[in-house]
Structures are given as C-alpha cells and as structure tokens.
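Read the single chain below, which is given as structure tokens and is the form predicted on its own.
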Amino acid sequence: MKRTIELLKENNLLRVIDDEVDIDLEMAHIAYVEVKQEDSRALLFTHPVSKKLNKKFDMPVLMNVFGSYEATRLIFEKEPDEIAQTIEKLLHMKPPSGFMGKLEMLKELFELKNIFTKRVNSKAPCQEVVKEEINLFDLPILKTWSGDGGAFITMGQVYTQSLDGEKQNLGMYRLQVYDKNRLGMHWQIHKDGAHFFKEYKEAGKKMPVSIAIGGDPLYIWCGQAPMPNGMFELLLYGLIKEKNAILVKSKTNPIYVPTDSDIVIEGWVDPSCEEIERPFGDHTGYYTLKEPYPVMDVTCITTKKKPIYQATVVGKPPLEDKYMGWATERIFLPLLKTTTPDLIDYRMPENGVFHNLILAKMKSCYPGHAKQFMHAFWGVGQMSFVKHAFFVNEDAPELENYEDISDYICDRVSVENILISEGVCDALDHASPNACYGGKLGVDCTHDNVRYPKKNILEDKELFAKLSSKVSEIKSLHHYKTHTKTPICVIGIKKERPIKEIYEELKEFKDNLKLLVFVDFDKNDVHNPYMLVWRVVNNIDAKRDIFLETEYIGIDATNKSEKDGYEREWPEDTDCDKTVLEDLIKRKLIKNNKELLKNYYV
C-alpha cells in the first residue's frame, strides 16, 4: 500500500489532505465528488476523525486508488489488453510441433508456476500487531451516506473456504459494523461465499472467515472479477503480476490472507445466526432495503506496524468502480468469447451500472443469431445478471464512441428486433417484482431492416404544447436522435396515475412519436443523457415496463408504486447531505463547481 501511494505520488495521481476529516459522511462526499472531476486523483486523509465517536485516528485512510484510467493501470503494471491477450494465447495453446515449438511451450508454462499462491509459516507483516482488545470502532469505518444503517466497511477482501477446505475464495463484499466485534456479511445468493456458506449451514459447523483490507490494491480487483465457479480468485493476481500471491494463515481460524495487507479481521460465521443489515447506498445509486444476512464474530485483529485503511464510496455514477469496471470488461473478453466465439468486443458502461446494461459487437452470420447470443449471455456466469442488452454488427462504429453508436442503433430499432425475456437479476436490483429475478430486454441491432416511414418530428416547445394540452401531466420534454430512425421523446412526469394509460393517452400524437422514456419531472433533467441512461436501466423492468406496437414503443421509468402494482419498497436515491457538502466547499475540501455538481446529481 505504502508503494502504491508512492507511485501515485510520482504520476500527480494522489491528493493528500492533512485536514481534519470526519469518517461520518466528510470523507465520502469528498471522495465522491474528486473521482468525478476529468484530473480526479486519489485521496489519502492524514488525519481521520470522529465526531460521533468524540475520537481521533492514527490511521490514515486511502480512497479512490482506482480513481483513474492512468491509476488503475499503474495497479495493474500493465494494460488490461495486454493481460486479455495472455488469457486468449492460453485458451488456445496447442500441442508444439517441433523441438523449438517444446521449447517456447515449456518456457509458457514454467512462466505459469507464478499464478499459484505460496503459504508462509513465519510471522507476516499483516501480524506485526495483534490487538489486545477487540474493537471495530478503533479503525476508521466509514459512514457513506446519510441514510445508511451505519458504518460499512467497503473495500474489504473476504476470504473463505470450502468445508472441506479444498476450495479457497476471495470475495468484495460489504461488511456492516453492528457493535465492536460483530460484522455483517453480505453473501449475494449468487456468489461462491454463499455457496460455502451453504455447505457449512447443512453440516451445522461454523464457517471461518478472514477479512483483509490494504495490502496491493490489485487483490481488492481480484476480489470482484467474474472468475469460473470455484477459482481462486489470486491465482489471477499471479497472471496478472507474475508472481505468487504470498499468503499466511491467520491467528484464530484456518484462512489464509496476504502478508502485506495492512489489516487482518479474523472470526467465525454461525450458520444460524442472522441478523437485518440496514440500508446501504450502492453502486445503482440507490439504497439496497433491510435484509437478514449471516453475522461474523470477530475473534482477533491484526495489522501492520503503521497500516493504512482503504475505502471506497459507491453510490451515482461515474465513481471508483467506473475503472475497475473497465478493467474487469477488457481482461474478460476472451473467456466471454469461449462461449460466444463470434463475438468481437463489447462494453458495460458505468452509468449502466456494469449489470444493467451491455453494448456488444458482433459477427452476424445468420438470422436470429444475435437473438442466440442473448441467451448465452443470460447464462453465463455473471453475464447472467444483465437485464438490457444491444447487439451490434461488426460494421458498427467503435462502441466506447457512445454518440456514434447510438445513432447505429436507433437506426435499427423496432419491435420485430426486440425480444423480452425474464432471468436472474442481480440482489441490488429494485425494479424487478421479485427479489433477484426479473424482466430482460434484448435488441438486435445487426441488421438495418427498419422499412417504416420517418416521423414528422416537431421541436420540443411544439411537441410539449401539444402533448401537455392532452396530458397535464407532463411538465417537461426532449427529443433525442431526430435524425435517427427511432427518435427519443424524453418526457417528465408528475405521476399521478400508471404510465400505460397516459401511454395509450398519447397515441394519437404516433406520427411524431416513436420511442417514449417517461421519468419522474421532480427526479430528472430531460437534458442530462449521461443520467438518464443511469435512471432508465435501474428504474425499469422489461416484462412490466416495455410497452411494444409497431412504431410506437413507450418506457417506463418512473419510480413504482401500488399503483403500478408493484409490491416491494422503492428505495431511494443515494444523495448528498446538502450541509455536509456546503460545509466541505467553505472548507475549500471541494471545490464548487456548480455545474459538475448539478450534471451529476450531487
């Protein structure tokens, strides 16, 4: 960690803040608006404060260490391309022909004995202290935002294993603190942690786990990268680094952990115990609910002599996890491509949320391909989590240039390229109305095969008279790719009834319309592309949302209600204290710039 914060130092990477910082919201708004600045740098606070806890820590806090394309690769050593094309040259090694064909395989696979992870018995830096009393309050655990349940530790690396103990996983999980030794363990049913924790509930045993925070900002990446079921997870830091992940097993439990970690929180799962996590606001930009969830039971602390405490701030995007996002999408497109080989490249943009949307590039050989694609996407691994997804043909422009690809795809939009089917959802969804499972949209854009006519369309003043004289309603509007096939009309709500009336209400306005986004008027600017996008995929489900006739599509992405009949609680939007902010700007620990402010909702 010390290394990295050196590194990030030499690059102008890294602000330092010898101020007086509060780990209760203070460092989180400071971290959440610096990422979003175009020179965000990461942010290490010299001195953290409690305010509530009337207490000061020694302990610096590093924040935003992925803060950046030019940080995330100086972490990585390497550029995410490069290590893509490491996995692809190893999923298609073949058998040498020749002498000097052995000789480059052998050197190939002797270059691999540095994936693998080595077990040390001598005393680890991580456990140069062992804390004599047991107490979560004395490290600086953030409280992100106001209406979270507590301090939540947010860069924490959980590691576990099997109940045979032949399997080992690392896992990014948020961890509640609900008193001094007691953490919350948040398993999404999905993910191998929970799996373990599956086998440990059904034999009644405790289940051991380790959780290690600092040490090299890489593990944390490895942590959340989509590896195969029942991979561990370090064996990609060993690729990426090339060298062993040097792991010591901790005090109290049988896990293994990096040496170098900066601090090591030991303890044990009872299987039966469960207990409700508060809210928590996520990277959807919204507060995940109330849920029970597994508790672990500290039994030791370590760390390092002089250990520095990382964190992280998730919420709207783009933020931290926009870098290490796409990292992750670079690295993985060629074990994406061992299922779907005709695939070219694709993108999960940040204001999608990674799950809620996909962008991908494709060679088109035959009709319905792109639809066949769909559902193998929906089935594998985490891709499964992917609630919209736009299919390309390779003659489509770059996808990261957003502006020209959009115009490819509404050029190619209709409802005979539309299929809408139901899957898996990830746990942080809200839209859908069942827990982790829910609508799915899938359009084929690989073909221009939209025959209709173009829409008369009208400019927005026009439009909006015209339409709010029939639905009052609507209190703003604005029309997206009129140049395009399928123009966009963004309308604002002031909902007071379900979408699909007003919907049905508009239809004699077809000739100017074609596809129809409401959003709530209060929530949205009509004008902000960048957020609506983040808005839309979180707010809708494609089975209830997506209204479908023949050029006249409509979307729903107002926030639901009974009187959309949709029974679960609606969460709210992950926002700012205003005070705290106000008082971060007169401290001059943000700067205020109102219109990156206003543009991204803080």
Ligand SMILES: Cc1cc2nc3c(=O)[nH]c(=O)nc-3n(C[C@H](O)[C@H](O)[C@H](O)COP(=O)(O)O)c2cc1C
Contents of the next structure:
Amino acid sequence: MKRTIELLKENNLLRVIDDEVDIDLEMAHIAYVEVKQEDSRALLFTHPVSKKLNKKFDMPVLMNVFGSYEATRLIFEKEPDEIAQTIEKLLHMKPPSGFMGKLEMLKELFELKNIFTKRVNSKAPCQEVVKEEINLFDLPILKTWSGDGGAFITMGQVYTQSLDGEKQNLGMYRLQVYDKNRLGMHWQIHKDGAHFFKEYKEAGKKMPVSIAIGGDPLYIWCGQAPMPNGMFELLLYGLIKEKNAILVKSKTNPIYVPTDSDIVIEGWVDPSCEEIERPFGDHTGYYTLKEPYPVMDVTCITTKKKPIYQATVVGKPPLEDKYMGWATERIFLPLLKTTTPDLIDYRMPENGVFHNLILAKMKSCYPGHAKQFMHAFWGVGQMSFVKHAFFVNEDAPELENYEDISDYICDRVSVENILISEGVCDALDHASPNACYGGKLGVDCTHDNVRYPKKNILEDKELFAKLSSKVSEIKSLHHYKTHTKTPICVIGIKKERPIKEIYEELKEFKDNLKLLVFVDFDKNDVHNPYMLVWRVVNNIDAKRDIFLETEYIGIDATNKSEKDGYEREWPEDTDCDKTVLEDLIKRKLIKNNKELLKNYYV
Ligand SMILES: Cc1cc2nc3c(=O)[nH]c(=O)nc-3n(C[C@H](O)[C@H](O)[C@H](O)COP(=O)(O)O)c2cc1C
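Having seen the form predicted on its own, could you now give me the structure of the form predicted in complex with this ligand?
Below is the entire complex, every chain and molecule, led by the chain shown above.
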C-alpha cells in the first residue's frame, strides 16, 4: 500500500488532502467529483474525522486508487492487454516440438509456479497490532450517500472457504456496519461467497469469514474479477504480478489473508440469522432495494502498525469502477472467446454500468450466428447478467469509437434483427419485474438487411410542436442519429399515464419517427447522451418496456409504478447532498465546475 502511494505520488496521480474531512458524506462526495474529472487523481485524506461520533482518526483514508487508466496500469505493472495475451497463450498451449520447444515450454511452466498462493506461519505485518477492543467505529468507515442506512465498508476483500476447506474465494462485497462488532455480508445470490454460505447453512454450521482492507490494491481488482466458480482469485494475482500472494492464517478462524493487508476483520457468520440490509447507493446510480443478507459477528481486528484504510464510492458513472471494469474486460476477452470462438472484441461501457450494456464484435459465419452468441453470453458466468447486447460484424468501426459504432448499429436495427428473451439479471437490477430475473434484449447488427424508406425527418422544434400538440405531456425532445436508418427520438415526458398509450397515439406521425425513447422530463436532459444511455439501460425491462412494430419502435425508460404493472419498490437516484456539496466547494475541496456537475447529474 505504501509503495502504491509512493508510485502514485511520483506519477502525479495522488492528491493529498490534509484538511479535516468528515467520513460522513464529505469524503465520498469529494472522491465522487474527483474521479469524474479528466485529470482525476487518487485521494489520500490524512485527517479523517467524524462529527457525528465526535472522533478524529489517526488512520488515513485512500480513495480512487484505480481513478484513471494510468493509475490502473501502475497497479497492474503492465497493460491489461499484455495479461490477456499471457492467458491466451496458456489456453492454447501446444505440445512442444524439438528440444528448444521443450525448453521454452519448461520455462513457461516454471513461471506458472508463481500463480499459487503461499502460506506462512511467521508474524505478518497485517497482525502487528491486535485490537484489544473490537469496535468497528474506531475505523474511518464511510457513509457515502445521504440515503444510506449507515456506514459501509466499500473496498473490503472478503475471504471465504468452502465447507470442506478445499476451495477458497476472494470476493469484493460491500459490508454494512450494523454495530461495533456486526457486519452485513452483501454477497449477492449468484456469487461464490453466497454459494459457500449455502453449504454452511445446509450443514447448520457457522461460516468463517475474514475481511482484508488495503495491502496491494491488485487484491481488490482480483476480488471483483469474474473468475469461474471454484477458482481462487489470488491465482490471478500471481499470474499478473509474477509472484505468489503470501497469506497468513487469521487469528480466530481458519481463513488465510494476504500478509500485507492493512486491516483484517475476522469473524463468523451464523447462517441461521439474516437481517434486512439498510439502503445503499449502488454502482447503478440508484439505491439498492431492501433484501435480507447474512451477518458476521466480528471476533478479532488486526492491523499493521500504521494502517491505511481504503474506500471507494459507487454511484452514477463515471467512477473508479470504470477503470477496474476496463481492466476486467480486456483480461477476460480470451476466456470469453473459449465459448464464443468467433468473437473479435467486446466493450462494456461504464455508463451501461457493465451488466446493462455490451457491444460485441464478431466474425459472423452463418445465419443465426449472432443469436447463438446472445444465448452463449446469457449462459456464461457473470456475463449472463447482461441485459442489452449488440452484436456487430467484423467490418464495424472500433467498438470504443462510440459515435461511429452507434451509426453502424442504427443502420442495422430492425424488428427482425431483435431478440427479446428473459433470464438471469444482476441482483441490483431494479427494472425487472422480479428480483434477479427479467427481460433481455439482443440486437443482431451483423448484416445490413435494413432497407426501409428513409423517414421524413423534421427539425427538433418543428417535431416538438407537432408531437406536443397531440400529447401535452411531452416537454422536451431531441432527435439523434437522423442521418442513419434508425433516428432515435428522445422524448422528455411528464408522465401521468402508461407510456404505451402515448406510443400508440404518436403512431400517426410514423413517417417522422422510427425509434422513440421516453424518459422522465424532470430527471433527464434529452441533450445529454452519456447520461441518457445510463438511464435507459438501467430503467428498462426488455420484455415489458420495448414496443415493437415494423418501422416504429418504442422504449419506455421512465420510472415505473403500480400503474405500469410494476410491483416492486422503484429506487431513488443517488444524488449528492446539496448542502454538503456547496460547503465542500466553499472550502475549496471540490472545484466549482458547474458544467461537470451538470453533465454527470451530480
Ligand atoms: C466497487 C465494487 C463493489 C461491488 N460490490 C459488490 C457487492 O456488494 N456484492 C456483490 O455480490 N458483488 C459486488 N461487486 C461485484 C463482485 O465483486 C464481483 O461480481 C465478483 O466477481 C464476485 O466474486 P465471486 O463470484 O467470487 O463472489 C462489486 C464490484 C465492484 C467493482
């Protein structure tokens, strides 16, 4: 951790804040705005305080450590693409031919010895201090959003093992502080931590868990990496760093944790007791819906002599997870190709919050090939959470060239090329009618078979006058991609009735419209495509909210309620507390960049 901080400093990627900053909202708000800036840096808060608890902490807080591409490369010590190449090579290892070939392979195999973790019995830095009293409130654990139900550990590495002790797992899950010695375990139902928990529950046994904070930041990335079930994520650490992760046994349970962790919280989870987790502003940019989660009883807290607490803030993009997600996307490409061999590349844009949107480039070889890929994606590990997938052919522009790729897609959208299905959803998805299960959209843009006559495209002003004279709830409008075969008309609406009715009423203007996207007027800027993508892919369930007719498609991306047949509790957006924000601007801890604050709906 200290080396990382030095490295960030040397590369001008660290901002040290010596002012007293409150762990209650202030720190998270500063980090939230910082990482949205072009020249975003990691933040080291040297004087964390809690006004509410009347406390000053002697433990600094590090945030946004993955806050840029440059910082992420520094942590990996190499390009993510380089790591992908190593994995690709391993996956395609062939029997060596000739003496030199054998020698070369021996060298490669020898290097693989670094991937396995090593266990030591000696005194580890993470156990230099054993806290006499267990009190989680002695740690500078942040409350990130005003609607949060309290403080949450947001960069905890959660180490668990299977009931028989054979398999180990590292997952990054947020953990709510219930009181001074109890933590909520937010491992979602599909995750490995939850799978192990089920084993303990069925056996009626308490489950050991240790949470490490700090140490090499790469552990954190490994914790969020979608490794196949049963594979310990620290193997990736060894592969990337070309050295073994060194682990030591926790003091009060059998779980092994990295010796260089700054803080270790040990404990046991009683499977017979679950509690409703209080609200938390999540990486979707919405608060999480209430669900019960297991609780850990803390049995010991150990630290380094001078530990540093690490935290992140999740919410509306772009945030630190953008850069972690970028590395994951690059490194996992070769693994994804093992089930979809003609896949060329893919992107999960951060404003699609990863699981809500994927763009994939493939070499389409036969009819239905893209649809085959859709089913494959929806059936593979955490890729199965993806709600909306667009497949383009090998002649498409670069996937990260969002303007050109969206033109390409718009020229290939037709009802025939759309597949609406259903399946597993991320536990955080709020739009689906049921928790963890809902609609999926796949669009096959691999062939250019869209030959509809061009629409009669009007200027925004004229179109707005025409449509709003028919439907008075229409308050704003912008027509995108009018040079393509599928212009996208985004309509801001003051919703008073189901959108389907409005879609039907606007059908008489079919000559001027092809794809209509409805959003709530008061929550969205129709001229802000980055945030519109975020909103639309978050807010729709493909089965319920997409209306398909030849040459006339509607998407209802408004918030839903019982009137729309939605029976769950629609969550609020994560918005900064205006008073806290203004105060931080006054104290010059946040730059008063009005445009940036507006553009990202801060
Ligand atoms: C910043 C951040 C926070 C996350 N929080 C959670 C969480 O609270 N619960 C969860 O199940 N997954 C969370 N994830 C995703 C998991 O870390 C990820 O799915 C990981 O692959 C799970 O590992 P597992 O399958 O070994 O359990 C988070 C990811 C990131 C980047």
